[in-house]
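Okay, so here's just one chain, in structure tokens, the form predicted alone.
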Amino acid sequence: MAKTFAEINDKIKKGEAVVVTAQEIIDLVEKDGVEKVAKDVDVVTTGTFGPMCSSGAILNFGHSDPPVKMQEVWLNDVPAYAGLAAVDVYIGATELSKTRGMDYGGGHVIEDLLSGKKICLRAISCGTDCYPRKEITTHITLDSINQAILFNPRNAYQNYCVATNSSNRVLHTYMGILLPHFGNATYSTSGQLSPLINDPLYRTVGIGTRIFLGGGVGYVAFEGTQHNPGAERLDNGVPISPAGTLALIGDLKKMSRNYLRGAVFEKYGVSLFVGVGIPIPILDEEMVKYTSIKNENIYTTIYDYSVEKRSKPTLGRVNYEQLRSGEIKINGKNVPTASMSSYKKALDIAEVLKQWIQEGKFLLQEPIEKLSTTQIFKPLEIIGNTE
């Protein structure tokens, strides 16, 4: 029999759910069979923790005396957008540094406001009549702030792609550095604990999901930015391909630098690791299916990033059994895999999940819209004179 949100809910607030993560469920299936399973478990839980460029943080600083109107807005010398309203700035995570460049960037300054750290704001204005004031330098912390409001338009990828680099030279990029000749190849995806690999067609997962955000709760807040959900599918519904994605949100001052780490990635940029686990309701048979998929099961595609196209040549798919034993093939030769996201993290972050809903602390909430099944994801055509 199916059962519903709020059956489950009803459940949680009893403290009578059955709660199991990702990984504990496929040996419950393999023990006990999908009919059972699907009668005596409620939820499962989800975890991702991995680069997210895509990522940052809207902040609101509250107004001076006399008051100003931020126009350029640093933070340790990292530009934040100040277009918003006079006090209001976003802050991007891959923003670089103007005094440190690469080694320094708005992942760090996300990360050092949740340390509880110091950060210098400096800020100018042109001045007008009701904000006479035309500069400032002061400095901010998580606490003497008003909002800090973590907004991450693309997040939790639907899987990724493999990168690897088949020429002569050594390439830097958001995958990590690709040795030359095919010396290594590179992943991020949590495989059978990632989320949105758990609900492949987006069934339970939308807009209004409560979720584990940087260790906080957050939400889903709509379809993230390059949403592809007619990727390529294999029968189990899973794309092998990036595919859906998501946008967060959550209150950053409830959050934890566990989950929420800067990063460098040499010659490349600055990122945000970003801890984001979704509990799944088990409302039938099919979610059990779902739920319960091994990583010998969910393939992906290996793409040549020394190819300077959109389009880049593929070179085979693999699984994640494949990836995560540490080599795979590549054109005959066996090559060394390693991950850009941790499964000891993401596992982590299930079980925490698992443990809030287990003690009543957090009820799911049922999406108050779909996800898309149908956008299409457009390219950016050059066109007209580019020289």
Given for the second form:
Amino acid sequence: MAKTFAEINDKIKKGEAVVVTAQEIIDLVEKDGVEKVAKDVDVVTTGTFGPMCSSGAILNFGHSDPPVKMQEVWLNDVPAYAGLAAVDVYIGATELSKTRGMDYGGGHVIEDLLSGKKICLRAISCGTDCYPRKEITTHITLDSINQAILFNPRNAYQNYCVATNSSNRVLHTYMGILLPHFGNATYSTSGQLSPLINDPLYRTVGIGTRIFLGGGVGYVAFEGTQHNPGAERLDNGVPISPAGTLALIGDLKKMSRNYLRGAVFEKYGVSLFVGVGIPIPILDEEMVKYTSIKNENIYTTIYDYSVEKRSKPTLGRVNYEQLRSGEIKINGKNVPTASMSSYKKALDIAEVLKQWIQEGKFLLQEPIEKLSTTQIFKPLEIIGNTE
Amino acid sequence: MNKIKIILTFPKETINKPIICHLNTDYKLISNILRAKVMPREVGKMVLEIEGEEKNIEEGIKYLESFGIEVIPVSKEIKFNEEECVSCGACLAVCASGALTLDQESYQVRFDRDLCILCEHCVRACPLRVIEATFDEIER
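Moving from the form predicted alone to the form predicted together with the partner chain:
After this comes the whole thing, all chains and molecules, with the earlier chain placed first.
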């Protein structure tokens, strides 16, 4: 018997919804079977907490007296994009400090805002009749500014690759420090807890889906940049390389430093750890099958990051059970593995979201539009103007 | 038996002398050189683990100091801030000693000081900068 979003929401409102995490449903299905779980369980909560570089915040500072049309803006010496009206900026997670380089960046500005710290705002302008001021230096906090909206163009990658290094030198990457001669291999997905792995064909997650974002409530705004639904998939629907992505939005003022943290990747730059949790409604038995997926049935592809090409050579396929064991085999060699995303935090997020739903304070939102299933991830070619 | 880690700074006039071997022959100390850097006509630096009777360790250190070698115990100077750690695992990727591990029950990253060889790779690998090395650095 199939359930609808509305029926599940009625149960949530009455405090009667049965909610389990994407980890708990695995044992439940083994014990009770798919058919019974489809009847018993209403929502499965997922979670992920990893560095997501394509993140940032839209800030609206409010107007000074006399007002200023900010044309170049720095927050704690980190440039923010100001080509939007007078006092709107976008502070990107990977933007680097002009004074501290790779030790501090946009991700840290967002974290410091959430910590309640004072941030130095500096801006310059040419001055206009309507905005006469030519420069401003002041201090802001998350509370003092008019609005702060987290808007991340690409989060929650549906699966990600394993990075390793065949060369004889140390590589510094967004996948961490990769040691020479296959000295290690790193990965960055919460596997069986990962949001889009639990709804591999985007049946329930779409534009408008209400989610846990950075400790507050957010929404899926659109498909994310580089959304690539056409990636190769196994029979269970789960892709074996990076595939779908989500653009996420939410009120930064209601988020928490526990779930948004600035990060430094040595000799690569700055990023932002983002905590995302998505509720998956158990509409029918198919959704039970999807959400009860185990690490051993989620495969990903190993790439050699030492090859300076857009398409890096692949070195085989492994599952998340193997990756989480701490060691995989590459070309017959035992290679230690490490995760770049936190399973501990992912589980914490799935638990928090579960609690919100159980308490009746978080309702499911049916997508107003499906995510694209045909979008193609195009490369950038280098073409001269005479070609 | 006690085991401690020390950082030694050798004045340049001592770097050609056999010294560490005497910790074994004269003071019955088992020594394990974890890291060493000796440049000709410059100071030498070494991270050394020594194991033996407490009295012998004390006397061994006095012996080292008699050459003008600076001896700093280091066991308590790697700071791993577990509270701030989010347990991502980026540090595990570079830890060869097994000092940093992921607890398979709680999924929390743990640091075992006794196993640490003070290579400092984790300090730079940690995206949140919650691991600090406050002792002298031997090499970058």
